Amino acid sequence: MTYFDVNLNLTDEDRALKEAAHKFAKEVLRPVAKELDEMTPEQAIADDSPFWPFLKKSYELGYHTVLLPAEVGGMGLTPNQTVIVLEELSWGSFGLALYLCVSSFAAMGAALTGNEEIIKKYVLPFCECRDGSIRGCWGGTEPDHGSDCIAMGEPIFYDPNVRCNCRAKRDGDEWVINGQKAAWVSGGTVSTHTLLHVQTDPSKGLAGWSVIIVPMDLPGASKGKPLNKIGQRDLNQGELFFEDVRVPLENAIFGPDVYEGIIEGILAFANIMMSACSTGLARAAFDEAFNYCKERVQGGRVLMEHYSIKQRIFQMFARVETCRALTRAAANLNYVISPGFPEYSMAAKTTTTQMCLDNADDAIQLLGGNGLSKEYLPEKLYRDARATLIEDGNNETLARHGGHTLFQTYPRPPVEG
C-alpha cells in the first residue's frame, strides 16, 4: 500500500527520494534480507552471498553516503530527507538499512575533523566508492563495557580503576593499539575501516577514551567470527581484535579532552538514525497486519469488520505517526544545531523502538498462528524489533542519561532558527 505522508510541504525532490528509496527497499532490500535471515552468519557473508550484490547496488545508488554532506561527496540530504530515506529503506530491512549507515561511520568521523588530509585519505575515497569495497564500522562496545560507555555523569564513567578492553599507548609519532571490541560491532567482520573508541588516558577511566580511525588491513588487526543472534540476522556483527596495531598520531581524530562532548554528539546524531529506522520497521509491521486483516476471514467475517480489529489497527497506525513525528522533530533540531540536545534524540530512540516492538507484537497477534510462521514477515519483524531496545545504548541507560541531562539543562533556552 502507498502510505500517506502527513507532511504536506514535501518538495518534488523529497517525494522523488522517498519513492526511489521505497522501490529499492521493496525490490532489493526485503528479498535479500529474507535470504540472509535464513542463512548461518558465515553463509551470510560468504563470497556467494546475496549480501555482496546488494551492497554493490546500494553503493552504485549512493545510499552508503546517506548521512554525509554534499561537500565531501555525500548525498547531502536535508534532515527531513535523511529520516524519510532511512524510514523507507528500513521498511524493507532494518538490518541492511542500519548497515548502510554504520558503513559510513569511519568516513563521517574523518569528515567532522575538517582536516583536509584526513578527508582526502578517508572520506573522499569512501564517497566515490561504487563497488562496496570500502566499508566502515563503529568500534565502540566492548566485552566488559556496554552501556556504561555512555554513562556520562555517573561515577563509573570517571573511575580510574576501570580498565577498558581496548587500549592504546603513544610510541613516538604512532599509537600502538591492543585489545578487542565486542561481538556487537555492526559490520565488524566485513569492515575495511573502523571508527575505534580506545582508552588512551587510563587515569580518566571511560572518559579517557580517544576516537581513532583504524584501517583493518594493518598488521595485528583481525576479526572474529560473525555473531549468531535472534534477530537482525541480515546485519553482520562481530568482534575486532588488535595486537600491537600501529597507526599515525593524526588518525586519533578526537582525544580525551573532548571525548565526553563527542559522545553527547554521537548520541544526538545516532539515536535519530535508530529512530528513523525503527519507524520504518513499525510501519512495515502495520502494513503486514493491515493487508492481512483485509483478506483473512474468521468468525464468518473479514477480520477488518470486527470491532476489536479496527481498534488494534488504529493503535498501530497511531504508533507509526507518533514515531514519525518525534523522529522528524528531533532530526530538524539536532541535525541543524551544534552542539545538539541529546535528550530529544534519546526520547525519540527509546519511544520509537518500544513502539516498533509493540507494532511487531500486534502484527503477530493479528495474524494468529500464521504470525508465528516464517512464511509470513511479522515473525522476522518481531525478532528484528526486539534488538532495537538494546542497540546503540539500551533504552534503560539512555533514559537514565536523558533524565540526568534534563536535570542539568532543563528548561533549555530558546534556540534561534
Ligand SMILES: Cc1cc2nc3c(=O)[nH]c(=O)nc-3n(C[C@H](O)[C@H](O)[C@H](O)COP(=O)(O)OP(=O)(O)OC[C@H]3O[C@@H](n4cnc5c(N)ncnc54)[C@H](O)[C@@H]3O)c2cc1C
Contents of the next structure:
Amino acid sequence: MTYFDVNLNLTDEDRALKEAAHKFAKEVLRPVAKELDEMTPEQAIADDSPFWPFLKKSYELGYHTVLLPAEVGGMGLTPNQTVIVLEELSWGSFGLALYLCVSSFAAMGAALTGNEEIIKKYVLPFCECRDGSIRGCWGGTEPDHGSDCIAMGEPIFYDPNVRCNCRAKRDGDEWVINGQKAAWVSGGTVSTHTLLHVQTDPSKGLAGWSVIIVPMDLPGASKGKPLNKIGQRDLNQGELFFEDVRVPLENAIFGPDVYEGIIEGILAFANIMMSACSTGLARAAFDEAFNYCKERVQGGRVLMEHYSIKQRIFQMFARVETCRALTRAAANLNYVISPGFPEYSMAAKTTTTQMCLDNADDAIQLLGGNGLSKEYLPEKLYRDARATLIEDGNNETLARHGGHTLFQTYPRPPVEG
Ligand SMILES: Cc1cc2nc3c(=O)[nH]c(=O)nc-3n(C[C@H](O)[C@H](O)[C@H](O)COP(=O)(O)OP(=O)(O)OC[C@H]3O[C@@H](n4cnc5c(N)ncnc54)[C@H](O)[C@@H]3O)c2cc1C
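For comparison with the form predicted on its own, please write out the form predicted together with this ligand.
All chains and molecules follow, beginning with the one already shown.
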C-alpha cells in the first residue's frame, strides 16, 4: 500500500476492498491507460485495443457495478467503500475508473425507478454481465447546450424559445427521438445503451426534458467518431445520433414533471464520483513527486532534504487529505439522504478537481525536466487532471449553482444521523 489512510473507522472489509482495488489499479488500469494514452482515439477503441481485455477483467471482478446496490446485483458498497474503491481505481487511471462509472449510468437510472420490468430488462443483465458486452453512457450535453443543461434556477433553463438538439415526440405508445448529443459523451462511441436526456416538452425549455433509456442498436441510432483531446485519452468520447428512433413509453423513466429534481440528484451523485476519482489522481501525483524527491540528488543532498521541497510535498499531502475528507463527507451525506444536498457534492467536485490539478502541476515542477517527459507519469496526470475542471459541469457553473442553492435554501434545518 502506497499511502496511509487516516480514517480510523475503516472496517476489515473496507481495507480488503481497498487493497484489492489498488492491486487491480496497479497491475491492470495503469499499464493499459498508458498504452491507450499513446494511441489515436480510433486505435484506442479498435477491436485489438487493450481497452477490451481491460473491460473484460473489470466486468469479471464486478467493478462495472461499483455504484449499484446489492439488491439488483451490484457490488452493494457502503458510501465510504464506494469512494474508497473509486479513489484506488483512479489512482491507476482517472479515465478508466470513470469509464466503469459511466458505463453503469443507463442501468443506474433504470434501478432508480424501482419498476420491476425495467429492472429486469436493463439492470439485472448489466449487473450479471461478465464479458463487457453491455455498456452504458450518459447522453446529456448537446452541441448547443453545455452549461445551460444544468442552469437550474436561471431564466435560460425555463425559456420556451430554446431549441434543443435532441427532441422526442410521443406517437401512440412510443417515443420517437430525433437529433444528436455532443461529442463529449464519455463511452458514447462504444455504448450499447444510453441514459438519454431529451427534450419532450418544448414549452418548458431546458426544464422540459425527460430521461429515456435508449438501446443503441435500435434502427436510426448511431454513434460518431471518437474525439481527440488533450487528456483522459483513455476515456473515449463521441456523439450520439438519433433519426426517428422509436422506444416504448416505459423507457422514459423520468419526465419533465420531476426533471429538475432528477438533474439535481444526478449531479449530487455524479459529482461525488468525480471527487473520489480526483482524490485518486491527486494521490498518484503525490506518490510520484514523493518517491522522486527521495531519490534525486541536487545541491549535494536528496531533494527531500531541502526545506522548500519538504514544504511543497507537505502541501501536496494536505491536498490529498482535504480531497479525501471532503469526498467521504459528501458521500456519507448524499449517498444516504434523499433528496440530497447538491451543494456538498459541488463543493467536493470543484475543490478536489482543482486540487488534483494543483498536485499534478506540483509533481511536474518537482520532477524538473523529467516532469515534462512522457517517460514519467506526471505529464499524463496533468493532462488528465486538466479535463476534470470541465467534466461533469464546468467548475464555474457548479459554483454558481451551488451559490444559488445556498441563497435559496439556507439556513437549513439540522439533519438527523
Ligand atoms: C472529459 C469530459 C467528459 C465528459 N463526459 C460527459 C458525459 O459522459 N456525458 C455528457 O453529457 N457530457 C459530458 N461532458 C460534457 C461536460 O459536461 C461539458 O463539457 C460541460 O458541462 C461544459 O459544457 P461546454 O463544454 O459546452 O462548455 P460551455 O457551457 O459552452 O462553457 C464555456 C465557458 O463558458 C462559461 N459559461 C457557461 N455559461 C456561462 C454563464 N451563464 N455565465 C458565465 N459563464 C458561463 C463556462 O464556465 C466555460 O468556461 C464531458 C466533458 C469532458 C471534458
